[in-house]
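Heads up, the chain below is alone and in the form predicted on its own; it's given as C-alpha cells.
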Amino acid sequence: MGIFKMPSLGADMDAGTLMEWKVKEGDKVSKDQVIAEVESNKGVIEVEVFEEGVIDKLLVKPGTTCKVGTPIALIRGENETSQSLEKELEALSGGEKEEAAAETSEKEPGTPKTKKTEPATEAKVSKSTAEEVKISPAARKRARELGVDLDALAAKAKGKIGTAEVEAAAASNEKKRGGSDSMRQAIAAAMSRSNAEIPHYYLSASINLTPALKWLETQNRKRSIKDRILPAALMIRAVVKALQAVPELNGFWKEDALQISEEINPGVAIAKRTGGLVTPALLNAQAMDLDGTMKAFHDLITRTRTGKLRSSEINRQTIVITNLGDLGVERVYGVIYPPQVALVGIGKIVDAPWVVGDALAVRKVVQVTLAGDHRATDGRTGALFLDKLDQLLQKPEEL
C-alpha cells in the first residue's frame, strides 16, 4: 500500500483531526478495513483502507490534527519492505521542504515567516480538575468527537462526568452557538463554490404516486414493523433505476469533461442531532434491491445521527438526493455539490386534482425536482432521467 495519508473526506475539507487509531504496528489489515478515526467539519468518520498490508509505522498520534495528504501511517503490502516505505516517505518530505523552500524564496525581502502552528491535541483537563472531578475515558474521547471543554464541564459538575453529562454540554453549546459553526462554513464554502463554477438548470415534474403507495401499503402489511418499508427507500430505489437508464447524471465534471460513474452512490441528505447537514452515500446502490435499500437507509440514518459514518460514505457520492417533504416543503431547488453533475429534490407528497382519462380525480402527487450542471448535460436528458423516473413509479413491483 505505501504511505497512507489523511484522508479528503469532501471537497470543502482541508484537514482533520486524528482522534483513534483501531489498528497497531504490525496488524494485518484487509480491504475495507477501518483503521482509525477522523474528525472533520462533518463529524467523526471511521476511515478505511482498500488494500491487503500489515502496518509497518503510525506516524500521528491521537488528537494532532493534519492537513489533507500529510502521511499519517506507513502500511506495507506484499512486495515492499519497511526501507522501501522508508525511503518513499523521506523522498516524499523532501519534496515538500522544497516546496516550502522555494515559496519561502518568493516573498519580498524583509517579510516575517508565519509562526508555525502546533498540531491540536486531544482533549485534557487541568491536574487540579482532574483530582477534583472523575471524568471516564468514554466521556474523554466523546468530549473530543463534540468539542466539549472539559475544563469548563469540570469546574460545573458535581461528582464524576460521563458521556451524557458532555452530550447535554455539547447540545447546550450548539444551541447556544445555533447550530455546527464549522459545518454551516464548510456548506458555506462547498455551496459558494458551487454558484461561482456550476451553471445550474432546474427541472421539475409532477409525478402520481398512488400506485407505488397502493403497492407499498399492500406489501407492508405482510411484513413485520421493523421490516417495512418507507416511501422514501421506494423513491431512492426509482432515482437509482433511472439513472441505470440515463447514466450522464450519475458522475462528476473533471478536467473540463463529464466522467459517468460506474457505481451509482447516491449521496442522502440526513439531518445530524447536533445540527448541520450530512450526504453520507449508499455505496453501489445499483446492486441493491428494495429491501436492501431500505435496510442501507436505515443503516445509514442510525450511523450518521450516532457518529459512525465512514471515508468511504463521505467522499464517493455520485448524486445527492435531498428530501424535504417530511418538513412541507413541496418542491426542492438544490445547488449542486461538485464535482457532481445533479441533484433531485423531493417535495411532500399532497392530495392533488388529476386527470384520469375524461375524469377529474384526486391523487397522491409528489414534485420531483432536477438540478442538473449545464455544462455536463443539458435539459432534454434531464427530462428523460424524469420522464423514466415516472415510468418506474407507476410500477413498483418492478423496482
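Think of the rigid core as the biggest set of C-alphas that the two forms share within 1.5 Å after superposition. Here the structure is a predicted model, which means the values were calculated and not measured. Positions refer to the first chain, counted from 1. Compared with the form predicted in complex with its partner chain:
With a cut-off of 2 Å and the rigid core superposed, Ile349 has a Cα displacement that falls short of the cut-off between these two forms.
A movement of the C-alpha atom of Arg380 falling short of 2 angstroms is seen between these two forms when the two forms are aligned on their rigid core.
Put the two forms on the same core and the Cα of Gly77 is off by 2 Å or more between these two forms.
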Given for the second form:
Amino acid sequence: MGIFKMPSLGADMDAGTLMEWKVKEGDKVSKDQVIAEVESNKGVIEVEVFEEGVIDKLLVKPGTTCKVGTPIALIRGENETSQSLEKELEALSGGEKEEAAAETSEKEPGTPKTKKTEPATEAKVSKSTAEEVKISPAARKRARELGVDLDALAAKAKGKIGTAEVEAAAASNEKKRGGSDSMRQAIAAAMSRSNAEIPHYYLSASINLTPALKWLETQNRKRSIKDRILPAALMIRAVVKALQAVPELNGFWKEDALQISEEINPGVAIAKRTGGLVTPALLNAQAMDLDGTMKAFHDLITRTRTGKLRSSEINRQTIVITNLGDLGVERVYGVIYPPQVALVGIGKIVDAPWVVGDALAVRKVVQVTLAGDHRATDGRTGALFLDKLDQLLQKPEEL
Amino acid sequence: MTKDDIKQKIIEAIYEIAPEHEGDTIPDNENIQRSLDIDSFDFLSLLTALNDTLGVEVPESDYGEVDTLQKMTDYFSEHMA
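Given the form predicted on its own, state the structure of the form predicted in complex with its partner chain.
Complete assembly follows, chain above in first position.
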C-alpha cells in the first residue's frame, strides 16, 4: 500500500481538509474501508483505501487542509516495514512534504479550523446553546448541507436561527474556501478539455414508454409509498442492462485506446439544493435488480443532498446519465466527462402521437440521446445501444 | 384536524424537503413541483413524509389531484375523514 495521499475527489479538487480519521495507528484496514472524512467543495466525502494493510502512521491532524497528492498516512502492506515507508516518504520530493508540514503547523495553534468545521458535519449543537438559541429544523438541515457550524453560529446569534442566518454564515465560509467558485472552475476545466479533445457524435431515439409506465404503475399500486419505484430508476436500470449488451460505451479513453470497464458505475447527475451539480456513481449497478437500483438511487440522492458521499462514488464513474425531464427538457445533448466515452441523456416523458399499426394513438414518449466519443466508438455502436434500450423498455417485467 | 392544520402540516413538510423556501409563502394554486423546483424524487419524499404525519397514502394515479398546495390540502382533508 505504502504512502496514502490526499485523493483527488473529482477533477475540480485541488485541496481538501482532513476532517476526521476513522482509524488509528496500528489498526488493520481492509479494501474499501473508510479511513477518513475529507471536506472538499463537494461536501464531506468518506475516503476509502484500495488495499489491505496496517495503519503505520497518520501524518496529518484533523483540521488540516492539504493539496491533492500530499502524503496523509503511511499504510503498511505485506512486504513493507515502518522503516521502508519512512524512507519512501523521504524520497518523495522534499518540497511537497515541507509544504504539508507547514500547513499543519499553521493550523495547529488554537486549531480554529478544526473547531470550526468538525461539528459541522453532524450539525451537533450542545444542549446549553440549544436552550438559549432556537434553531429551526430547516435551519439545522440547511446547516448540515452547507457544512455550517451551528455551535459557532449559536454562540454569536441571539434568539432564533433560521435558514437565512445559516446561509449568510455559509456564504462567508464559502468566500474563504472558494467553494462553489472552485466547483464551477473545475467543471469549466473538464468541459473545455472534453470539447477540445473529444470528437462527439450525437444520436437520439424516441422510445414508447407506455408499456413500461403501465407496468410500473401496477407494481407501485401493490407497494407501500416507501417502496415505490420512480420512472427515473427504471430508466437507469434499463440503461445499465443495455450497456451490458453494448459494453463499448461503458469505459474510458486512455492512452489512445478504449478500455471497457467491467463494472458499470453510472454517474447520475444530481442537483444540490445549495446550487451546483454532482454526478456521484451508482457503484456496480450491473449487480443490482430494479429494486436494488431504486434503493441505491434513493440512498445516493439523499446522501448527495444531505449527507456524505464516498470517494469511490466521486471518482469511479464509467458513464454519466443526465435526466433533465423534470425540468421539461425534451432532448439532452450532453458533453462527455473525460476520460469517459459516452453520456446518456433522458428527456421529459410526453404524451405524443404514435403510430400503432395503421392508426394514430397517443403514447408516453421519451427522447433518449447518446453522446459518444467518436475515437472510441462509431455511431453504429451508439445506435445498437439505443435500439437495445428500446427493446428492454418494451419488456419492463424483465428488467 | 382542521383544513388549516392540514395545510400547515403540508407547508412544514415542504420546508423540510426544500429548506431554501423556509418562511416563503407557498402559492395556493401553482404547481408545487414547478414553482418550488421539486423534482420527482423530492415529490415522492414529500408524499412519504405526509403519509407519516397524516396517515394518507396518495396512489400514483391521484398525483394529478395533489399538484398544488390547495388541491393537496383538499385531498388530504377528504381522505382523512
